[in-house]
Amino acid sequence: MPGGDQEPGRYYVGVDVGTGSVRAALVDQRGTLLAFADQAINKWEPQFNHHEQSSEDIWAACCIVTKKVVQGINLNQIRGLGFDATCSLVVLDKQFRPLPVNHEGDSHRNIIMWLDHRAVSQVHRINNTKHSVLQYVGGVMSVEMQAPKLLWLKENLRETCWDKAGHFFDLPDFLSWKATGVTARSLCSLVCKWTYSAEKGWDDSFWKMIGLEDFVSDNYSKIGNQVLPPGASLGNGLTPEAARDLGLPAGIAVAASLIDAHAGGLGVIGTDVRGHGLACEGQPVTSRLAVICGTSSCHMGISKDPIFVPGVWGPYFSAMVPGFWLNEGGQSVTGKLIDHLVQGHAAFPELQAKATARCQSIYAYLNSHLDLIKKAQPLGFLTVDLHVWPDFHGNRSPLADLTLKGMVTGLKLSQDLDDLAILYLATVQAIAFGTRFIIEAMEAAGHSISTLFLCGGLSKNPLFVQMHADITGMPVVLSQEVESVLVGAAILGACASGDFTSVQVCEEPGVGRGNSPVCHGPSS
C-alpha cells in the first residue's frame, strides 16, 4: 500500500524541459493532469552540428510555466516538485555564472545541447581506448554523451571556458540545483550520460586515459561527487529565492531529477492495464518497451538482471526504475526528421494553406489526405517504390554509427501534394522500422518484449502509432493521459514529498495511474 498520509487535495508540480519548449503540469495524487502550460525556449546553431541553449533562458521559462499551472490553487496544498530535461551540458563558473560554450565568447549560450555533434574526433578517440566502461553504453560511446563534449571544451575553449569552469551539470541536475542550491547529481544523469556506475562510482582510469584527469584530481567536484536516486528529496527543499521565481511555497520538497525520456518511461512503463482486456495484462513489466517519441525517439526496456546489447545504451542499474537494469535504444531527431522532409518539400506551402483552411495541423491534414489517395489498397502499398533511410543525424541504435547519413530512393519528377504525403508516410514507416531493428537487437541479447507503450508528442499522431503496431507486429498501448513525461516528473515530486514511500509505490494502481490505457493493434 502507498506509504504516508493520503489526504485529498495534495498536488505535485512536474516541469519538463524539452528541446524546443519548457512545459509544466499540476498533477493530483492519482496522476491526473489538472493544469498545463508551455513556453518556447531559444536555440542557437552558430555553425553546422553546433547546437546551444541558455540556462538563464530555460530557468526563466520554467518560472513562467510553473506560475501559470498553480494559478487559483491553494499553494499550501502543493507538496512536491520534480524536474526532467534533455541531457544537455550546462557550464557554470566557480560562482555559478554562465560560461560560453562557443568560439564567439557569448556566455549567455552556456549549454551544449544533447543533439550537438561537434565532438566527433573526441568520441572516436574515446572509443578507440576500448575502456571497460564502454561496455555499459552498448560498446560504443555516443557523441551525444558528456565525456566527448567535455573533452572538446578542454581542447577548444581552454581559456574562455575550461579553465574558468567550476561546475558541469546535466541540464536536469542544473534545474534541481537552481531550485534548491544543492549540487547533488541524479543517479539517472550520471549513469546514463557520464559513465558513472551505480555500484562502483567513478572510474579514475577512464578519465585519465581520455585526457580529463582534471576531474580525478579534484575528487569529481565539478561533475558530481554526491549522487542521489531519482525522487530523493534534495536539501531543505525549495529555496526562498527559487520559490519567488517559480511562484511556489518555499520549503516544498524538490526531487532529484530524471532525463526527459526516462521521465516518460517512468510515467508509462508501470501503467496499470488490469481490466481492459489487453494482451499484456498479467505479463511482467520487463515485457514492456516504453517508446518516448518527440524530437527524438528513446526505447526503454528494463530487466531484473543486466543485459548487454551491442549498440544499445546500458545496462544501467536503477537509472529509471529502482532495482531494475535499464537498456536504452534510440533514434536521433525522429520528430525533427519528419518536419525536415515535410517542410523541405515543394508542396509544403500548398499543404500549409489547405491545413489552415480546414483548421487542422499539417499532420492531421496529411493523414486524412493519405486516406483519400490510398483508395482500396492497404496504406503501406503507397510506398512500394519509395523508401527512406532515416539516419540523417547518424544512427544511435543499434548500429551506433554517427557517420551514417540519410537517403531517399524512388523519387519521381512530380512534386505535388500526393508526393509529399507519400514521402511523409515513408518517413514514418522508416522510423517504425528503426524501432523494430532496435527491438530485434534487444531480443537477440536476452530481452523478451511483447508490448510497446508509447508517449511523447509523436504518440499523438495516429499514423505514427499505427505504423509502429503494423511494422513491429506488436500491440501499442497509449495512456489516456497523454502527457506521460510530465506525470513522470510529478511522480518524482510526489516521492520526494514523503507522501509515497518509493517511485514504484507512486506508480501503483490508483496512485498516479488514474487514466485508462488505450491499445492499438497491428492492422489486418
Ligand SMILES: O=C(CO)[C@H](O)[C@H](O)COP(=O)(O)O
Given for the second form:
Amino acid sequence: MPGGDQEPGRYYVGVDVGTGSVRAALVDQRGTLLAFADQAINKWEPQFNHHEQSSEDIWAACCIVTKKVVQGINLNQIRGLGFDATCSLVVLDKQFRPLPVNHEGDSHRNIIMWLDHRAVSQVHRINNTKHSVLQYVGGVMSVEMQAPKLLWLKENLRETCWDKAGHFFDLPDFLSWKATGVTARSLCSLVCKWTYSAEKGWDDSFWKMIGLEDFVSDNYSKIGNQVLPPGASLGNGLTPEAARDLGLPAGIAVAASLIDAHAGGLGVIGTDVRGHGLACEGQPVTSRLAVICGTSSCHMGISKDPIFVPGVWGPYFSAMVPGFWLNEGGQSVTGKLIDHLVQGHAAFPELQAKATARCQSIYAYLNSHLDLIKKAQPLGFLTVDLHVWPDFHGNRSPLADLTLKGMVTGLKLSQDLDDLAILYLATVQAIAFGTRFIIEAMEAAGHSISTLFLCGGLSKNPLFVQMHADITGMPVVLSQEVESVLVGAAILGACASGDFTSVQVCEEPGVGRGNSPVCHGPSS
Ligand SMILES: Nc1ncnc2c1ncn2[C@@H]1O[C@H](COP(=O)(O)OP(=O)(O)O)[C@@H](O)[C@H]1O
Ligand SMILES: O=C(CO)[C@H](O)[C@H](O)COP(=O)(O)O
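Alongside the form predicted alone that was just displayed, please also present the structure of the form predicted together with the ligand.
Time for the whole complex; same chain goes first.
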C-alpha cells in the first residue's frame, strides 16, 4: 500500500461479512485496528443442502457494527469504507427489492449462500460442456460458484424469481451497491465466481452453451457490465441514505469490494517477516500461501505467470493482488466441520459445562484436556487408531468432487470426554492433511511455497495452527493483528480514499505493510 506517510488521524472502516457473523473495524493509516465489533447473522436451511440468507438482515448487521466502531470518533477523520463478504448470490428485482430464492416464496431469504449445493445437476451439465472458461476454475466448475446457481433459479423458480429478477449480485458487490447506488462489480467477484476474464471480459459462447443466453442479449446488465478493480472508488461515495444507516458521513469514499478470503489474503500476504529467520524472508511473495480459515478454508497462492492446477480454482488475474495471478485451493467445511463433530458428540453437554465452569471456550478446554491425556507421548500419537476423512460437504480442492462424503474410522463404544477430545484432534489433523494435499497439488503444477500465513477464526485456535505447521512441515505465520480479514477490507477503503495509491503489497516482502508476525514452526 505505497504512499502511506500521511499525518495521523485518518481512519478507514472495514466491514467483513463472514458466513456466521458480520464484523467491522476502525483502522488507522498503519493498519492498526482501533475498534472492533461483531454481530451474528441469520442463516436458513429449508432443505438439506439449501442454504439461504437475507440481504436486508446482513445490511442491518453491517449498520449495527459500523455504528459501534466509530463511536466517539470525529467522523470527519473517517476517509474511506471497504467491504468484503462471502461469495453468496443476492437476487433483487428491477426496483432493487429482494426476490425469493426458495420454493416457499419467502422474499426475505433472497441469498443463495456460497455453501449451498442445490445446483448439482446444473453444475454437471456445465462441466460436461468442457467449455474453455473451465480452464480458469481448475478444470471443473464448483457447485459453489454462481453460474450453476443462476441456472437452477431459471429452471426451478421461473415465475417467482427468474422472470422478475433485475440484478444478480455477488454479496461483496451488493454491499458496495447498497452503500453507493453504483452497480459496478468488482473484478474479484466476477473473475473468481462468474467466469469473467480480466483480459477478455465475458465469453458469450459460455452463457449461450449453458442455457443462460438471456445475459448475452441484454449485454450482461443483470450480472455486471461495468467492472472495477478492488479498491477503486465508486461513484460519489457513500449516499446520504446509506450514511444515515451506517452512522458515517455522506460522500466518504467507498471501494469496489473483495470476497472475504481475498481480503484476508491481502491482509496477510505482505506481512513484514524480517528478523524471524523464515524461509520466505528475502524470497518473492509467491513463496507464501495465505490460508483463510473460518467456516471454510481458502488457500491463496499467487504467481507472476498463470499456473493451471487441476482441481484448484484459477488462475485468476489481478483478483487479489494487482498484476499477479491467483490460485485458490479450498476446503468447503473446516470450522463448520469441527463445530459439527464436537457439538454432535454425546459428551458435548459435559464439555460445555466444564468449559463454562472454567470460563473457557470449548476449544481452549479441549486443547488443555488433550494436553492432560497425552501425558508424556506426542500429541499426534493419540490418534493412531482414529481417522477422519474431512469431506463431509464434498471436496473442493484438489479432487474437485462434490459427491464425496465424510468418514470416521476407529470408533469404539465409549463416548466420554476423552473420546470427544481425540475425535476433535483427529478432525483438526484431517483438515491439516487436506491443506497439505492442496499444497502438494499446487507445487506439482509449478508453485514453490515455503511459508503459510493463517488468518480467520480458526487461526485463533493454537491446536489448529500447530497441526498445520506439523503436518505441512512449514512454518505458520500469524499476524499480530488477528483480524487480518478486516485489515484487508479497510485497505480497500484507504485505497478508495486516495490516501494510498494502490492496494498492492510490495513484491519483495520485508518492505511491505508493518504487521508484525508471530511464527509457529513445526514441532521437533
Ligand atoms: N478462539 C477460537 N478458538 C477456536 N475456534 C475458533 C475461535 N474463534 C473462532 N473459531 C472457529 O472459527 C470458525 C469461524 O470462523 P470465522 O472466521 O468467524 O468464520 P466466518 O468468516 O465463516 O463467519 C468457527 O468454526 C469457530 O468455531
Ligand atoms: O469461497 C470462498 C472464497 O472464495 C469462501 O469459502 C466463502 O466465501 C466462505 O468464506 P468463510 O469460510 O470465510 O465464511
